[in-house]
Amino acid sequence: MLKPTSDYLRQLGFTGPGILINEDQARANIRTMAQKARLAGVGFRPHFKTHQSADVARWFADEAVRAITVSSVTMAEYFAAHGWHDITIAFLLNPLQWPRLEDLARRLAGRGGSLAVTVDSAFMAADIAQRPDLPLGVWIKVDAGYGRTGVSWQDKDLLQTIVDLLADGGRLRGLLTHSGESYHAETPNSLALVWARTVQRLESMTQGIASAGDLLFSVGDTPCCRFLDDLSGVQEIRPGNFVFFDLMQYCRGICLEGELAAAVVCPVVGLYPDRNRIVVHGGAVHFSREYLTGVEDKPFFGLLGTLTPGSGSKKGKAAAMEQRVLTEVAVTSVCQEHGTIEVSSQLFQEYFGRLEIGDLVLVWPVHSCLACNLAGEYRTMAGVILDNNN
């Protein structure tokens, strides 16, 4: 059953592990989210850490996206070099990188753009205040419930201190948060509760804070932005994973099978019919060790998939390829380079009976952001190699 998919992937030029991108679907995902933001009347600053590709970034530009989010100075420099001038680094500012930040901020300002950074301490706010001539926007990172980084939504004293330190110069933009708990929500109603709670906590945090009247709210997470039509209460959204989606979203019902747009291509390096097992060149350095749990709560690190020509289409036509997730065929363990896939004897014959060493399999990753970050190569279904920052 997997042999035709292998033949197709070979035609695209894959010889080792790499990422296959469904460009048509990724463009559709981008268009849908951009339209949703416009209809909701909120700014759209997508997070580019998922794809990290100047070529994919152009698909966003085609939908009139002009402002972006990144997660590192290196990523900001990469996209600035490819023509993006309005950039927010959503990861907390690292003072060891001041020379690079200052250089990038001045270069972007010279092009009519801007660079913004994120802080959650009085220490870093004071450090920024000592650079009054630096053209730099600043967001205050807030922990509205996720529990990772940020000023606690209950700590008004610290918020007031940071606001006071950054009040001069008009560089303070607002409060920025990431509702990471939404990735564990089980229903649309629970996503709505996450959104409402986040907005309520941001609002309550600014009540009674001097000079807080003009602070904007920026929220970033794919599940809420994907599912909810009412995005009121914030001025900006920063989802990123939606461009490709992944099994984390698919298995929780956030996206549909056909909306997945990035998969890992892995060569078969070992076939073991006596153990109903195959081993692929695709391990932790290609997928990461992030996993989901399946039958009997056993972990899996990816699910295999197929690509077949759509009905009535010409064989091999990229835009007509139909994709499927094989929920019963999983990568059950990973080492650094190896991925192991074990199934029942019946499923082994059904799926792997015609495979040979050197054939290629398609694996949908648990977390596309990590898989893409680890990838050395992206190819589209038309065989086009895409530039990336990896």
Contents of the next structure:
2 protein chains.
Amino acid sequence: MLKPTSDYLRQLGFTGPGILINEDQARANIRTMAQKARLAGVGFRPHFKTHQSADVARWFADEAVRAITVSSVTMAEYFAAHGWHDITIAFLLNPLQWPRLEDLARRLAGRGGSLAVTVDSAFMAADIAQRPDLPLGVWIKVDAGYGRTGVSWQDKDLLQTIVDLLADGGRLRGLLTHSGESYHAETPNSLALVWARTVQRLESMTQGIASAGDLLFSVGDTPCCRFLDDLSGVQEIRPGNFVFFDLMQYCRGICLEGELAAAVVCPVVGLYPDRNRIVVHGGAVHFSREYLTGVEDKPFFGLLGTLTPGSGSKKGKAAAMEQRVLTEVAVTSVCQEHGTIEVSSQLFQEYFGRLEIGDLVLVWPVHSCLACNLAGEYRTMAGVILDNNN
Amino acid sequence: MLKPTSDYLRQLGFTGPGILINEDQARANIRTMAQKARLAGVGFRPHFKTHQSADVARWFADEAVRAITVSSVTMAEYFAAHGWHDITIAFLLNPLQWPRLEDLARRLAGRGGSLAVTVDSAFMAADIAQRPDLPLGVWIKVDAGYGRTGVSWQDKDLLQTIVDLLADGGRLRGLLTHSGESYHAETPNSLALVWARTVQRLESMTQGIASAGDLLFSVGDTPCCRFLDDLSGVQEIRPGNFVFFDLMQYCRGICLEGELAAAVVCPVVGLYPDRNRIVVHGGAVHFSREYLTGVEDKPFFGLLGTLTPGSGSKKGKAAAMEQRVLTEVAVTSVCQEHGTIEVSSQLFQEYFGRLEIGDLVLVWPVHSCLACNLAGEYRTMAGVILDNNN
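Alongside the form predicted alone that was just displayed, please also present the structure of the form predicted together with another copy of the chain.
Every component of the complex follows; first up is the chain already shown.
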């Protein structure tokens, strides 16, 4: 059953572990989200930490995206070097990196763009205030319930202090939050509650705050941005994962299997019919060790998939590939380089009966951001190699 | 309490997340293992997947190591390019990589060295047999109880089949196994049982096998090789992790805190005394998501540590740093770039009371192989940058 997919992956030129990108689908994912933001009248500043690739970034540019989010100075420098001028580092400012930040901020401003950073303390706000001539946008990070970083949404005093420190020079943009709790929403429908709670807390937090201007709200998480129709109440969204999606999204009902756009391709190196197991070259250094739990609370690190020529064809191109998730065929353990796929004896024959050592399997990763971060390049279904920052 | 360590790490030049290597200790770890192998009369073929660094490899060369183990063709090519001629790829052969393997095998043989590969199937043994002129050593991978890859130690028929296929040309070296179950040994003392069982199974497996010569036994796992005094019964050991060790080894009683030789350095970006929490730039893309479980079965992704000038000094050098593991201060969660360290309110004051944003903390990683794989370079305590293959 997995043989046709293996043959297809071989034709694409895979000979070892690697990442396959479905460019058409990734572009569709970008287009859908860009349109959604446009219709909702909110700014779209996608997070580029998922792909970290100047080549994939061009697909966003094709959808008129000009403003981006990254999570480190290194990523900001990489995308600045590839022509992106409007960058928010949605990660708390690290003062040891001031020399690099100052240089980057001046370079982007010199090109008519801008760099924005994120703070959640009076300490760092004061540090920024001591650089009045630096062309720098500033967002105040808010903890609206996720419980990681940010000014607590209940701490108006700290918010006022930071606003006061940053009032001069028109550099203060607003409040930025990441509602990561959306990844733990029990059902997709409860995402609306996460969104409403976030917006309501941001609003309540700013009531009575004396500020130099209006504080914008920037939020960003793929589950809410993908699933909800109503994105009102904020001025900017910053989702990232939606470009490729992954099993975290799929298994939680956020995306469809056809929307998955990044897979890990792994050669089969061991076949053990007597143990109902195959072993692939594809381990923690390809998938990461992120896992989900399935039946009987057993962890899995990926699910196998198939690619078969679809019936439809697009604009004279070859027929698009129809992609499936095999929910009963999981990567059940990973070591540094090994991935083990164990199934029942019945499923072994059904799925692996015709496989040979050297065949290639396609595995949908649990967390595409981490799998992509581990790869030095990507390969598209057209066999094109895409560069990334790793 | 963490301030002196931060000051020290700043002096070394860290400004963002990175790996600190204690070169003196890594060299001592290498020396100890090399001597142990020599005294035991077994060959020493250390696994280089832990460090993946040509610079660290030189420290092994200084201890007269000439033979190495790697876990991919890519790693083999990297070390071959850096002057290593005797390489075993202790990972099952992937036939899609024959062109690279053939090229590498001929190059190493041309330099008076050799490449060895690993098989566990008649399919691949037959594939090798079809290349009678290729200068290639072959090991038969055996599953002696770990349950990942390899010919089952009970399957003498398959062993005989593979031996027959590989009998010609003197290329067959012997049986290779990885007793990964040593990582699950309940106590260090029970490692002796793992070792004895492995040796006994390898011996029982070869009894009655008609072979072209003597089959050597190659085993390798850091817990057994570090902890046991008696390494008899085998001809070669292939441990890897021991060069740096990590919390997996330390928390299981395999190594001492003073033997840890690789740490992840992280800048503090968020301080939350009201929530007994600090947040550092150091996440899944720096530590990996490998975890251990501590009190109340809570996972942790690293433990903080301190470095303070020791009282002794070595050969006129500056006093060696005394390193400690703070077992009560753990990285309690990681996201892609964030690490969260949460403690009790009492411990917060004790450990973090004097810390400021921009200070650096030292974190001992759970699994040094994965943390090192995620880094593009290492920095030693002398401030020297070491190259690696990532």
